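Only one chain comes next, encoded as structure tokens, the form predicted alone.
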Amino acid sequence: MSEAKSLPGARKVVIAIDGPAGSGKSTLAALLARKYNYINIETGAMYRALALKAMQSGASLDDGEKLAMLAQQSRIELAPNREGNRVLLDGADVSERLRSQDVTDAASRVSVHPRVREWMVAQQRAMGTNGGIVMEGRDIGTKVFPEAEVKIFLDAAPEIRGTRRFMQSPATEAPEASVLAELQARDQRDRTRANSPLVPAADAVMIDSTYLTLDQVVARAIALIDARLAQSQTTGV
């Protein structure tokens, strides 16, 4: 896929990608950010960083008030490079540690707390104030950037997502059946939480990647974005 540099004076938009775990959001976001020379903001990495800090400090993953205070005392930064974002937690590079299954599982529990999500949403909105970002997560098009110019909801059948997540896990991690069970449990938490549940935005374009190759998913997303950028250049909206 060739890279596309932003034209001088061209209006930069917000590209919001939502979807459940294992749907391919992170991969798609990284490829689109590279193509359009946008900043890739991984909201899931931010929740995992806070979960890691909670684990390190001994804070309960079920104590929303304590976690919210911990978040306010934290500095979570995304430092882009060619291979993707490095995640810095209070100045330390924790990128590799955040890929572990225990941190992923903890992040799912941390993310259900309303005050934690309020803090995260404020940080994420500040990052995207000037546009020119690809932001992926579970409530980007509905909560973080409901006014985003491009909204994609990426999904796939649970068993396909479970296999993808298993293939991404280190060899020493849980067996595939356990990975699928945890993914289904996370789906349940994400879709039923009271604050910002995982649902497609009313104006999001649905892409089901169950039977699509990565190239096909990327091509559909690019067609959607290019059409929106062309409209923006023509109408200024």
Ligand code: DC
Second form
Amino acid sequence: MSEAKSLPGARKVVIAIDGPAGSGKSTLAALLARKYNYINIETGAMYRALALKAMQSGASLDDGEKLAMLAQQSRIELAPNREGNRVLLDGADVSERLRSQDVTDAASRVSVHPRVREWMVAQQRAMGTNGGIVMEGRDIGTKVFPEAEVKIFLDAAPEIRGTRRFMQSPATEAPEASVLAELQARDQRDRTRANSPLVPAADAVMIDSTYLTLDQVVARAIALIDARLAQSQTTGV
Ligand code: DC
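With the form predicted alone done, generate the form predicted in complex with 2'-deoxycytidine-5'-monophosphate (DC) in the same format.
And the full complex, kicking off with our chain again.
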């Protein structure tokens, strides 16, 4: 894939990518960020970092007020690189630790609390004020950047997402069936929580990757983004 921008001098926009676990958001976001020379921000990593901090400090995952306070006292830094984001929690690189199953479950639990989400959304908005970002998560097109120029909702059948997750973690000792069960439980929580549930924005373009290769998904996203950038260049909007 060419790394050159397809439209030199084009205005830098916000590209919002939402979708459930295992839909391929992170891979797509990293490739798009590289192609357009944008900054890639994985917002899930921020929820994961807060979950880890709560686990380390013994804070209850059900206490939203306490968790929001903990978030304010924490330094969560995302350092974008070619593959995604390294994550620093209070200065320590916790990137690998954040991928473990206990943190994954805890992240989904801390993310249900409105006060936690308020804090996260404020941080995330501040990161994208100048555009030039690919931000991926669950509520980017609906809550973080409802005005984003490009919104993609990436989805795939649960069985496919479960298999992809299983294949991505060869070191895992969990059998494929339990990876799928965990993913479905997390999906259910993310989609049904009262505050900012995972739903496509009304103006998001849906890409279902169940029967698509990665190259096909990327090609669709690029076509969409290039059309939007061309439109924004001619209309200034
Ligand atoms: O994308 P991820 O798997 O790293 O996200 C971990 C959890 O964080 C996920 O189960 C839900 C939550 N999350 C969220 O609520 N909103 C976001 N924008 C990103 C993640």
